[in-house]
Structure formats: structure tokens, C-alpha cells
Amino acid sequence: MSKGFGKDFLWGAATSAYQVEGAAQEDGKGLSQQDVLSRQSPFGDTSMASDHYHRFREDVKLMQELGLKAYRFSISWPRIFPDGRGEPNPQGVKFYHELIDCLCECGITPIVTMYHYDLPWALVQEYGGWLDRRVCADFARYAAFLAREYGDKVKYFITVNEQNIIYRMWTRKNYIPEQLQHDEKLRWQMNHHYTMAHALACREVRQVRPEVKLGGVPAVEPAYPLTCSPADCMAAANANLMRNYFFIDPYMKGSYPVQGLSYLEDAGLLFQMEPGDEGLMKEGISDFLAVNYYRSVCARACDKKEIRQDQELNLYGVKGSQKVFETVPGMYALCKNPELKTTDWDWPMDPDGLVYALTDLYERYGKPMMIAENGLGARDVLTEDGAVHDAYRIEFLRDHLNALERAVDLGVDLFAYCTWSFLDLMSTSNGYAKRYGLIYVNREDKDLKDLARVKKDSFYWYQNVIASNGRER
């Protein structure tokens, strides 16, 4: 018999600031690098997004109606510090107090992400942002401020969202000057700055609020071998190492995996570490591990003569349009998994991979875990009678909750699950064509319409899941 989910399990949903808030330059907020990057995209910009900044009370009431036990959201760094440091913006500080208070009044646990890609543009202009080591100290000061200001009401803080995705998509998640975009060693150096920012933030926050719980959140994509050949199995192991463990070990062990460092040294890509970094990383070990899970990957062997490729994003949601898969010569090449169906955006749908990932990571680190994001991006349609029938999303989420329960039965200490996303938001690479929400936001990329909130069928399904503590799904 299944153990089921504990009585205090946190059923939640998630968003991020720049994707939902809008008000990109209102009430003293400074520009972020995502505000600037979005203006270069064909999908519209962050100036309005889903207008959560002005409608948060309406949205929280919908969360209460849904029955949410937790809401994971991010705080916009430039809304708090328009210049990245210095004097805080009173209106920005007040906004997040009001949001957190509103959540608490409705019995919803706030889970706060400190950084979800929106670095203050002022720091990019000053010293290049994450390309410069100075950003680590600025982030740590910002993190300590959040802990002092909100830590009496927030128990769980997440430092950096998806550091491994930031590395892999570094020109989409950071502003990188064109002349530097092919500097692979600089890319790894930037990643180390993120690692040290996490470690420094953990140290500073614990001095201010030792009672709060801290963790990072990688996007975990377990890698399977294409065949059972030893070479493909080694390629899958390499993919797991360099796509997952290399980014998670510093959070959970306070060190990089030795094999990964050896690969980077042999390839001439080893980044610079300063004296004392290893000690700081040990101070930054997380209290819990949050995981974003959407898909698995498949890997085959490749030799050193193959051409390096970064994985090309499927921007338009056309089945079969993904032609380029990540290739790291001599280590692994990703490829299509012939055993799995895919979404409209060619992402493999693999609930079993969630069991694989959670059990593997829990055995490796032994810390409490949460699912910080899990969801399906699709082309939802608002019908003439004002409904959204997203049975495909319900099926996807049901399959993943079944997998979640199997992982719990196998001994994984899991305390929260957050679906991505609470309401439709501006997908970083796909705009509003790719919708994830339980609530439909009535707008398109270029047509704001009325931004009305429409509860999808999946909203009512998840409402029942929460009410039954996961027994009915």
C-alpha cells in the first residue's frame, strides 16, 4: 500500500517575477537584463506580462480558491534595488510585503526565489553582470536584505533558479556581448560566479536569519543511454555528470565533482577559483534540494572529432522541428529518445524519469526535497463559451503525480510540489503561444486584450487533488 503524502505536504504552484508581474519600470523599479533581452524577442516584452503587479490580490484569491498550500514566486532584484545595490526602493519593498502578507492571510506558504534571471541592468552596464566576480558580493548583500526584510514571514528561500540552464542558455538568460558569445571558458567562469553567489548568499543569510531554510534549484534532466552499449552508457553517465551533478554537487556537497573538473582541465576550459572559494562553498551547503523537472534526455557516444553543438530551442512549437541536439565532443551527444512521446515543443514526456531523478538525487545527497516546477507547455485554446479544456495537461500532471508517489514510497523525503505555472505567463523563448498555467490569461504576444483570468479544466482537477491530499487524481 502506498504511503501517500504527509498531512503537511505543500501542494503549490509557481511563477517568476519578470514573466508575470509587468510594471517593468513602474514605482521606482529599475530595468533588468530580462527586460532588455525581451525587447529583442519576437514575442513582446516584460512591460505588461500577465499584470500580476497590479492584480496580485485577485490572483491570490484565485490561489485560495484553488486551495494552494504554497506559492513559489521570485522577487525582482531591480524592483528592490534599481541599481543593484545602495538604497532599497520603498515601493518595491512594500509590494512584496503586501504580496507575502496576502498569501499568509490566505494560509498559503510563501516560497521565495531570490534570483530568476532578472539581474539589474545597472550591474550589466557597470561591470558586465555575471561575467564579473563583483556580482557575487552584490547578490549576497541583496540576499541578506531579503532575509532581514521578509525572513520573519518566509521560511523557504531559493537562491538561484536553474543555474545549469543559465549555463546552457547563457545568451538567453544573461546579456552576453556578441564578441564574447563563443568564449566557452568564460562561460564556465560565469557559472562559477553563480556558484559563489549562492555560497556567499547562504553565509550572509544564515548570519541574519539562521532559522530560515535555503536551497538552490537546478533543472534536472536525467540522461539515458541510447543503447546498452558500454560507450552509450558512458555517454549517459557523462551527460548526467556535466548537465546535472556538476551544478548540484556545489549546493549539496560544497564541492565540484572531481571527474568534471578533470574534463574541463583536459579541455582547456577550467575556470579560475580564488583562495578560500572551497571553504566558502562548504559554508553554502543547502538545507534542502529543490528540483525543476520537465523531461529526460537521451545520450549516445561521440568522439572528439564531432563538432560541438549547443541544443537549439524549438521556438515555434512545431512537432519534429528540433534538428540540433547538444554535442560535447568526446563526452556525449544528445539525441531523440525513440521510446518517448513528445510535447508540441518536442520535449520528451517521461514521468518515470521523475522517479529516476528523485531516487538518484536523494541517495546521492540525503536532504529533503521539493519539486519547484513541473508542468506542460501547450497551445491552449479559449473556447467561445469562455472555457479552456486542457485534458492533455491533466493527463501530464496526473502521470507525474503518480510518479511522485512512487518516489515517496521508495523513501524520498519530499515536502512540496509546485506545478509550473499558476497562471499563464510570458515563456522566455516562446511568449504566450506556449501556455503552462492552470489559469488562462486572455492576451497574446502583441495583443494585450483584457488580461482576464479564466480557470482551465486543470484548475478544477488540481483543486480536487489538493483537497484530497493527492488521493484523488
Contents of the next structure:
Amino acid sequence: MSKGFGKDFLWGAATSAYQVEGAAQEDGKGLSQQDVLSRQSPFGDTSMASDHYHRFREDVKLMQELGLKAYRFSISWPRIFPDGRGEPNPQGVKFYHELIDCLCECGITPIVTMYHYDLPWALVQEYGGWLDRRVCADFARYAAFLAREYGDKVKYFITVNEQNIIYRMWTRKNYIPEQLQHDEKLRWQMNHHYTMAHALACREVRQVRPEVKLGGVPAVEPAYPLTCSPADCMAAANANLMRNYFFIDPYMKGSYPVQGLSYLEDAGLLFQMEPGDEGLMKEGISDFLAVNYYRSVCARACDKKEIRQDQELNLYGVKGSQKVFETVPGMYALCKNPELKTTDWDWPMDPDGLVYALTDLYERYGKPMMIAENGLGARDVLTEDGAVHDAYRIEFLRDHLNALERAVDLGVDLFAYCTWSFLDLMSTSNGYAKRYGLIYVNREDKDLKDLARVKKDSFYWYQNVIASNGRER
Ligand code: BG6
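May I ask for the structure of the form predicted in complex with ligand BG6 now, the form predicted on its own having been displayed?
Below: every chain and molecule of the assembly, starting with the one above.
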């Protein structure tokens, strides 16, 4: 007999600022690096997105109708500090007060991400953004400001969204000048700046608001060996180490895994740490571990002579098109998992992987956990009856909730689940062709239409899940 979900379990949904807000240059907001980078993508334009900036009251009403207990959203750093630091922008500060107040009035717990890829462009121009260590102090100042300003209404703050994806897709999630894009050591150095930004932010926030709860959120993709050959099993272990633990250990243990450091040293990629970094990393140990889960990966052995391949080459893939798998010579090569079906965009669907990941991470770190993102990107269709019949999404989410319950029964201390996403938003890799929402937003990449909100079948399904505290699904 299952224990089920606790009575205070936070049933949630998530979004991020640049993917939903629009108003990219309104009311004093400064440009972000995503505003700039998105323009270079085939679909990109952050100026309207889902127009949440102007329609947030309508959106929160829909959240209330859905019965949400929590809403995870991100604050746009350049909306608060158009220049990255200095004087805050009063209209930006006011916008998030209004959003948070509106959520609280509806009994919805706000979960705030401080950074979801949208670095102020001014800091890129000033010193190269995340490539320069100065960004850590600027981020910590911004984080402390958020804690001071909103910390009496917000209990959960997430520092950085998906540091491991930021590393892996570094030219998509950061502005990196072309001449530096092949500098692997710099890439690890940049990653260390994120680690230190998280640690410094935790220290500063705790000084102003010791009562708030802090954590980072990696994207966790457990790696399975392609076969039971020892070499493939070692490759999977390497993939777990260098794709997951290397980024999570600093948040949860306050140190990098030693094997990972040894690998980087051997490969001539070891980044520079400054005196005091190790102590500071300990101050950044998180109160909880939030995890974004979409899929697992499969790994095979590969020798040092294979050619390095980056995952970011796959960004715009559609089903059947995945030709390039991440390959790190001498460590692991990812490959297709023949056991799993894939989404419209070739992402393997693996609810069991969620049990695997949650139990593994809970044993390793022993802190309360939250799923901060989990969902299905699909080509939804608005039918003539004005509905979106997304039975495939319901099936996907149901399978993952079944997995969650198994993990909880196995003892994982899980306090929140946020589906990605609350409403359709600009997918980071496929724009509005790939939809994640429980609510359809009536627009296409190039045709803004009327941006009307339409509740999908999955909205009504999730409403019932929440109302029954997860029993009916
Ligand atoms: C997560 C990000 O990696 O995955 C989201 O936090 C993103 O911002 C989501 O939208 C899905 O990825 P994509 O590329 O399909 O939008």
C-alpha cells in the first residue's frame, strides 16, 4: 500500500522569465543575453513570448482555477538591474511584487528562480559576462537584493537553473565570442564561476534572510550503460560523474568530486580556483535539492581517439533526426537507448529513470527534494472545437507521477513537483513549435495571433490530480 503524497505536498507548475514574459524592453528593463541570443536562433524573439508580463493577473487566475499549490517562475535580472548592478529599476521591482502578491492572495506558494539564463547584456559588454569572475559578486548582490525585497513573501529561492546544461550548451546559454568557442578550459572556468556565484549568493542571502530556503537546480539525466560490458558500465559511471555529480556535489557537499577533478587535470582542463574558494563552497551547501527531469541517457565506452561531439549540435532536431550524440573521448559516448520510445523531438521517455535518479540522489545527499521541471514537449494542435486534446501529455505526466510515488514510497523526502510548463512558452530549442504547457497560447513563431489562453485536456486532468492530492491520476 502506497504512503501517497503528504498533505502539504506542493503541486506546482513552472516557467521562466524570458520564455514567457515578453516586454523585453519595456518599463525600464535592460536587454538580457537571451534577448540577444534568441534573435540569432531560427525562431527567436523574446519581445512578446507569451505576453505574461501584461497578462499575469489572468494567468494567476488560471493557476487558481487549476488549484496550483506552487508556481515556480524566474526573475529577470535585467528587469531588476538593467545594468546588472547599481540602481534597481522600480517598475521591474514592482512587477514581481505584484506577481508574488497575486500568487499569495490565491494561496499559491511562489518558488523563485534567480537566474534562468538571462544575464544582463550590460555585463556581457562590460566584462564578458560569465567568462569573468566579477560576475560572481554581481550575482550575489542581485541575489541578496531579491532576498531583502521579496524574502518576507518567498520561502524558496533557487539560485541557478541547470548549471550543467549551461556548461554543456555553453554557446546557447551564454554569449561566447566565436574565437573563444573552442576553448574547453575556459568553458570549465566559466562553470566554476557559476559554482562560486551560487556559493557567494547563498552566503549573502543567508546574511539578510537566514529563514529562506536555498538550492540550485541541475537537469538530471541518469546514464545507463549500453551493455553490461565493464567498459560500458564504466562509461555510464563517467557520464553520471561528469554530467550530473560534478555539478551537484558543489551544491550539496560543498566540493567537486575528486575523480572529476583528476579527469580534468589529466585532460589539461583544470580550471583555476582562488584561495578561499573551498571554504566558500561549503557556505553554499543547499537546504534542498531541486531537480529538472526530462529523460535519461545511454552511454557506451569510447577511446581517446574518437572525435569530440557536443550535444548542442542537436538543438533543432526533430524526430528521427538525432545524428549527433555527445562524445567525450576516453570518457563516454552517448548513444540511442534501444529500450525507450522518444518524443516528437527525439528525447527518450523514461519514467523509471525518475525513480532511479531520485533514489540515487537522495541516498547521496540526504536533503529534501523538489522536482522543479518535468514535462513533455509536443506539437499540440488547437482543434476546431477550440480544444487541445493532449492525451499523450497526460500519459507522460501520469507515468512520471507513478514514478514519483514509487520514489516517495522508497523513502525519498519529496516536497514539491512542478510540471513544465504552466502555459506554452518559447522552447529554448524549438520555439512555439514545441509546446509544454497545460494551457495553450494561441500564437506561432512568426504569427502572434491573439495570444489567447486555451485550457488543454491536461489542464483538467492535472486539476483533478491536485484536488485528490495525487490519488486520482
Ligand atoms: C529545461 C529548461 O532545460 O528544459 C527550460 O530549464 C526548457 O528552460 C526546458 O524550456 C525544455 O527544453 P526545450 O529546449 O525543449 O525548451
